[in-house]
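Listed next as structure tokens is one chain, alone, in the form predicted on its own.
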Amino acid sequence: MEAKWETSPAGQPADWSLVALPDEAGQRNSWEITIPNGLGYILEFKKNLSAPVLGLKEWERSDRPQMVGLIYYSFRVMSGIGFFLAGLMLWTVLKWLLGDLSGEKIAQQKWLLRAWIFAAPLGYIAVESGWIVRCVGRQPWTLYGQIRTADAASHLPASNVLTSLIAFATIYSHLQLCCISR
């Protein structure tokens, strides 16, 4: 998730990459903007690390995730949305405490209302980004060091998967229609 290629030893500070362009072939980041000592503060709330942070180069290529850039940016999208939504909640609570969300005053809060409209799909995007981090980031292992993804993949024919998908969609659609009609 951090596109960290080199190991940061214990007892030393480690920079945190804010934005980078991971280069898997060169096993480095082509360019990056870092926050000095940021990784130590994120991990331990102090400048120097008490334990080493292993870089990607510590593992054989066959044992490390592929598509480092996708994992890196998916994590940042997910985290960025989380911080945005937390800030939006804080802004909303502040406005509520100030009495600006009453029936008479809420129409004056155009920027807050627009922010909530903008935020509507962000939870879904954050969830999907999290799944990308989770599923792509754990490759090539399903259970680290125990079973490779290729060995864990299902060998069901596509027709069986399609049949179960249609069955689930039909049942849930029927249940939804029953709930709506009541």
Given for the second form:
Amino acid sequence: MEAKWETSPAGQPADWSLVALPDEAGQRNSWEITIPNGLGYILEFKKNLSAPVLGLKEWERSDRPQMVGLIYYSFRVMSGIGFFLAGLMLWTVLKWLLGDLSGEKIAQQKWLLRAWIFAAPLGYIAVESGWIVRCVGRQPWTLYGQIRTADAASHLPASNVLTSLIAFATIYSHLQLCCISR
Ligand code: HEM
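Can you now output the form predicted in complex with ligand HEM? The one shown was the form predicted on its own.
Up next: the whole complex, starting with the chain shown before.
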């Protein structure tokens, strides 16, 4: 999630990566913008780390996720949306306390209403991003340290899976249409 390749030792400050371009092959970030000493403050509300934060290089390549960039940005999209929605909620509560959301005044809150329309799909995007963080970030494990995805994956041919998927979609659509027509 943090595209952190090198270990930060205990007893020292460490920077927190805000934006970066992870370079999987080179096992580094081609470029990045960091918040100096940010990691200690995020993790422990203090400058120096009391425990080391292990970098990706501590693990064999075969034991850690690929597509670090995807995980890194999915996490930022998810948490960015989380903070945006929390901020929007606070802004709305404030406006409400000030009496600006009454029937007569609410139409004047153009930017607040626009922000809520903008927010409508964000929960879905955050859920999908969270799912990417979780499921891509967990690779190559199905259960961390216990069973690899390669060993857990079904050996059924893709055509069988497609057939049952089409069957389920057809049956459920049919049931749905029956309900609607009643
Ligand atoms: C500040 C905001 C947020 C932070 C710091 C945060 C943090 C995280 C972290 C650390 C994970 C990975 C957990 C793991 O390792 O298993 C995660 C997963 C996830 N997050 Fe967020 N999240 C935030 C906001 C949101 C929002 C707003 C949504 C949806 C509306 C969301 C939906 C999800 C989902 C669906 C997962 C995957 C859960 C799973 O499959 O087990 N997150 N989040």
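Between two forms, the rigid core is the largest collection of C-alphas that superpose within 1.5 Å. Because the structure is predicted, anything quoted here is derived from the model rather than measured. Residue numbers count along the first chain shown, from 1.
Asker: Among 46, 126, 52, 152, determine the one positioned at a hinge; one rigid segment of the chain turns relative to another between these two forms.
Answerer: Of 46, 126, 52, 152, the hinge residue is 152.
Asker: How far, in degrees, does the smaller rigid part swing between these two forms?
Answerer: Treating the chain as two rigid parts, the smaller one turns 24 degrees between these two forms.
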